[in-house]
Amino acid sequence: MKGYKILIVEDDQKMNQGLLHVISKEGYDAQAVDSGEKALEKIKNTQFDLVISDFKLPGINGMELLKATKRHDVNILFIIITAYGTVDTAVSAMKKGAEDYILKPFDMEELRVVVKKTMEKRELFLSNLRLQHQLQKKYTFENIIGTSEAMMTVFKIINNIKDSKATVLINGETGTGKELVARAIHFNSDKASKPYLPVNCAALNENLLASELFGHVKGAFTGAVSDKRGLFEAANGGTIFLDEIGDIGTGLQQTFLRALENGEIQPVGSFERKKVWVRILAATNKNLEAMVEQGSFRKDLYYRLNVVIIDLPPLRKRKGDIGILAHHFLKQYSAQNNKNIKRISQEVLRLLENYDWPGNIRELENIIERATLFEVSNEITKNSLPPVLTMPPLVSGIEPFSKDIKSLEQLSKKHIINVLDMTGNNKTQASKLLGIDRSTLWRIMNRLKMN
């Protein structure tokens, strides 16, 4: 429960500092002001978990501050301190949303007990909130479909390391299900009730990613209008999944390494360091070893990340799983679209198994979803598939494949070039013909080093 933010509102300077000292000594992140007006200003700019306020204050009194606080954020807890030892004052405060009250005079031990009890309630509330969001869909090994030898190895590794504190590096091409593996590890572990927070490192520049991971203080940069907790602090005791870890800038890698090694974070713009513990699951479709050799990824960070490595095979190397995956997605999207499609024809299964799947499982899922929308019978047929699966090898206007092509990557590259030529280099139209979205096409082209 340590690390919660508590605001103390007390106009008596001696009492003000005494409360601040006791609350801070308990490990909470405490601040103190001497008026209701200053308290409201703080509440608007900082995310507090609890306000402890005297009833009698100059200007806005404690009861008015309670109402204003609840209007701003109903989830902020409130304890009121009053020297007016009447039941009416305490009952009125509780009716207006106060969690508890303390009557003056009181000793500091009584304060500690009341605050501890209140923050335990806060912890329970947050835990229930996390469970409502995170366990709406239960991520188990059943969500990772496969019977191939490579996938059996993945299942075994997950089962062996799920309860450990070791960092895990998940390698695999785009669309192979790296986040599904991360979720399976977390939600089957003894930390399943704790937060699971994913972040895509490739989606943010270095400065924004630093703020996202470690938080920032008000005024740290333009637009930082209030303090913000980072993912490391928000996920304390749980798991952070860092997707596309290879895209973290070199400037941030040292800061991230320190957080991994000693659990110490420093919000952007702050001189204060905080201790947290989170489990790190990282994923990449890049060759981090090659990046280390090139000097674009720190060697010490790489070895800190790859305590456990899980290699996810591309779909083209687990052809035996294609039928199982296709039926899984059919059941999912048939129900979602109120269709009564029960089967996949043998002709379609052969087409699926003979395709190269440059977009991997994500591409297969997209194609099955599309097929359920277009299919008019109770069986997925060739007519509901996109052209990329049904086009014959030689199509008018498309150059035939050369006999010099020997690898699947060369074949994929040539096929994409042919489709782009056929569509006049229209990426949107080409992606539709390929049965994938435009962003997936761009990622595949980048992986294949296509201009």
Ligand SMILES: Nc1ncnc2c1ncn2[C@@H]1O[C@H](COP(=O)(O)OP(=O)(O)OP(=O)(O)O)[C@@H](O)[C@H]1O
The other form holds:
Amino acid sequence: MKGYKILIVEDDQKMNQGLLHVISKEGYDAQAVDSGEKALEKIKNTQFDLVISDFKLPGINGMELLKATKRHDVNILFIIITAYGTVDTAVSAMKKGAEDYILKPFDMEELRVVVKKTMEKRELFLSNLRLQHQLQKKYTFENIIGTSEAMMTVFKIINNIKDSKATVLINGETGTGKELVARAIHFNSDKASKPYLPVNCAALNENLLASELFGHVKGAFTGAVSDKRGLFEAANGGTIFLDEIGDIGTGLQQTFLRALENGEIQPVGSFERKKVWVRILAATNKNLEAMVEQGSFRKDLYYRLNVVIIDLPPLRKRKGDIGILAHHFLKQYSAQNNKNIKRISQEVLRLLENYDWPGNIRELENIIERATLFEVSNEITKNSLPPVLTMPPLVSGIEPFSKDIKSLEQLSKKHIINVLDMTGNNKTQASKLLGIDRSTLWRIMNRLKMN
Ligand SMILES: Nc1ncnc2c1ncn2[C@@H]1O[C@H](COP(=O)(O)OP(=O)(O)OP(=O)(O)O)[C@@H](O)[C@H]1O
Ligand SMILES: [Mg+2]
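Next up, can you give the form predicted in complex with the ligand of this protein, since the form predicted on its own came first?
Starting with the chain above, the whole complex follows.
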């Protein structure tokens, strides 16, 4: 609490000095002036956290000073001191943004309590601000890793559209970074100080989702015991991220369209329409275009959503990024787990590059996190990788079900031939992959007349 700057404005000399003494003694960095004009002069040159002002002053009064202070910086806190019997002055000061008031006559203990309470509020505000800065830092583009051409295109689009009001549709398989991109857009935009509210459209049924998004009025349905504000209202001026947009039902799609087209929302069970402004970012791993063709997604809504499209490529289509992503996660998890692993072996990098990554970057992140925990040496080796990576892709070696193969015997034969091909006819390695020992492999091969 120490170190906060407080300005005292009081024309009564004795009172002025008394306040200065008490506030300074509490450890605050306090200054005192005897008029509103002088106070304004000071406020312009010094960043104060709090102004404590008497209402009755010789020139501009406390209320005018309050207004001018808030105009200069709405975050400077203000306490007004006013005579007993003028409570309405105090109330109207609170309405104009004062944090608190003190009625004269008061004792210094009362003053101390009010100031302390107000400064706690300031502390909270500042720590929120710090948190917000941290969040912003977390979602700057530096955290979206990738140097492939596909990712360069993504960065370029984000940069071009971040401040616009355009709706953005983010397409990509699971784990490709859709949410990461949505946050990057918001936290790098001019709306960064406004709310960013993500909603998972797949997690709620249509009715609940409608009430979550647009709010409801008391009695709209069983369980609606009071009015509830929806996310569209809560996010006013900021961003709503509609995750898994492909999962919303056709009824809600219509409501959505109206909200997007004229910024009008209607709480469930209400006749009243409200105007809101929010920026919409939507994401899906479904092919909305195909859904439009099948009739399960409204065409007009689709065109509303895809003003800007960001296609996030699956990891297997940008294998050149695997190395830097892996090192990025290694750095992160190594630090997080107090490990001193700085490198990834060449063999591991090759295995990572040869894998197909159905779970995309999330899967890579998980594998590197796991490896960081399991690794005992100072570089990531094959030993700390899970079997999916270290076992050759057996399954993909088998062709899809073939009509020519009917019996298990035929299938075994084909499978053994595949595995032998894969290992360059090395029977020891082949038997290991097949999960049997070498002599069993020989026996089976004899029985199937494969020699
Ligand atoms: N380019 C990237 N650079 C660094 N980390 C990334 C990148 N892309 C994704 N990640 C990380 O991978 C994980 C999954 O990303 P995210 O949750 O954004 O994926 P998603 O596309 O929303 O997946 P889902 O469809 O399953 O919800 C997150 O931990 C995210 O930080
Ligand atoms: Mg997601």
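Definition used throughout: the rigid core is the maximal C-alpha set that superposes within 1.5 Å between two forms. Residue numbers count along the first chain shown, from 1. As the structure is a computational prediction, the values presented were derived from the model and not from experiment.
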Original post:
Can a Cα shift of no less than 2 Å be assigned to Val115 between the two forms, given superposition on the rigid core?
Top reply: yes
Subject >> Is_shifted Ser384 between the two forms (CA, 2 Å cut-off, rigid core) >> reply: no
Original post:
Just checking, between the two forms and with the core aligned, does Ile309 shift 2 Å or more at the CA?
Top reply: no
